[in-house]
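One chain is shown next in structure tokens, namely the form predicted alone.
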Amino acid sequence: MYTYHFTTHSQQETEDIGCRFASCVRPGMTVAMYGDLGAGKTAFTRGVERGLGYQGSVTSPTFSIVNEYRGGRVDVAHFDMYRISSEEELYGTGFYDYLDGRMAVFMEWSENIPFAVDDTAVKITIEHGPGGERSITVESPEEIVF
């Protein structure tokens, strides 16, 4: 497992790290995101989409469960698993249909679905720090450069 650490001091810096991470995003990639409410998971994803060349708005999929972002270098399905607590509920979201290799799949609140996060997923943990800092840890089963 390869591990990368970053510290950011603003939402913009968190988005900038996401924008850099976009360089390694590819169809079929799954990204499991962990962190408390307001940690910066959606900000990171917004940066990824900017880095992929997506031109539209990027918002939290809290109420829709999944947002699709198409038109960038890689199409992305952005899931919010906050209200998902079982494999049956996850199945009902259509999640497994997105694992066909055509899109990258980003999953916020992955701590709620450990049964759906396999060893091939990139894991991103964002934690609150002092003075508004964010600690971002990226764990990948393969070396990535961003």
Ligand SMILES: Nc1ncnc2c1ncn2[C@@H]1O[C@H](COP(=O)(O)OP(=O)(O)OP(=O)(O)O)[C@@H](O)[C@H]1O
Second form
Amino acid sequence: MYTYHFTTHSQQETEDIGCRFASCVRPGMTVAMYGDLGAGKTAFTRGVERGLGYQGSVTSPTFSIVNEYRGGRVDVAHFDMYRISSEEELYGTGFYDYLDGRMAVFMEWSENIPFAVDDTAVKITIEHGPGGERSITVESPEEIVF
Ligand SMILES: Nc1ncnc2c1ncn2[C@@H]1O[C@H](COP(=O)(O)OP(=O)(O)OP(=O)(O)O)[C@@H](O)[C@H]1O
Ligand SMILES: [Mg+2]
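Write the structure block of the form predicted together with the named molecule for the protein whose form predicted alone appears above.
What follows is the whole complex; the chain from before opens it.
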């Protein structure tokens, strides 16, 4: 496992790390995101989309469960697993259809779906620091450069 660590002091800085991470996003990649409410998972994903050249807006798909961002360098399915707690519920969202390799899949609240995060996933954990900063840890089974 390769581990990369960053500390950011604003939403903009977190988006900028996401924007850099976009350079290693590929179709078929799954990215499991972890972190509390307001940690910055959506901010990171917004930066990824900027880096991919996606033109639209990026918000937490809390009610829709999944947003699709098409037209950037790689198409992305952005899941919010906040309301998902069982494999049956996950299945009902169509999640497994997104794993056919055509899109990259980003998942907020991956804490809720440990059964669906496999060894090939890149894991991104965002933690609140004592001074309001965010600690971002990226763990990848393969070496990545970004
Ligand atoms: N260093 C930072 N990085 C990211 N966001 C920050 C940072 N410092 C402060 N913020 C603020 O924290 C919030 C992060 O919101 P965001 O929607 O990205 O979180 P989230 O992890 O997706 O939350 P949720 O679980 O509710 O979906 C924003 O209001 C942002 O302005
Ligand atoms: Mg979010």
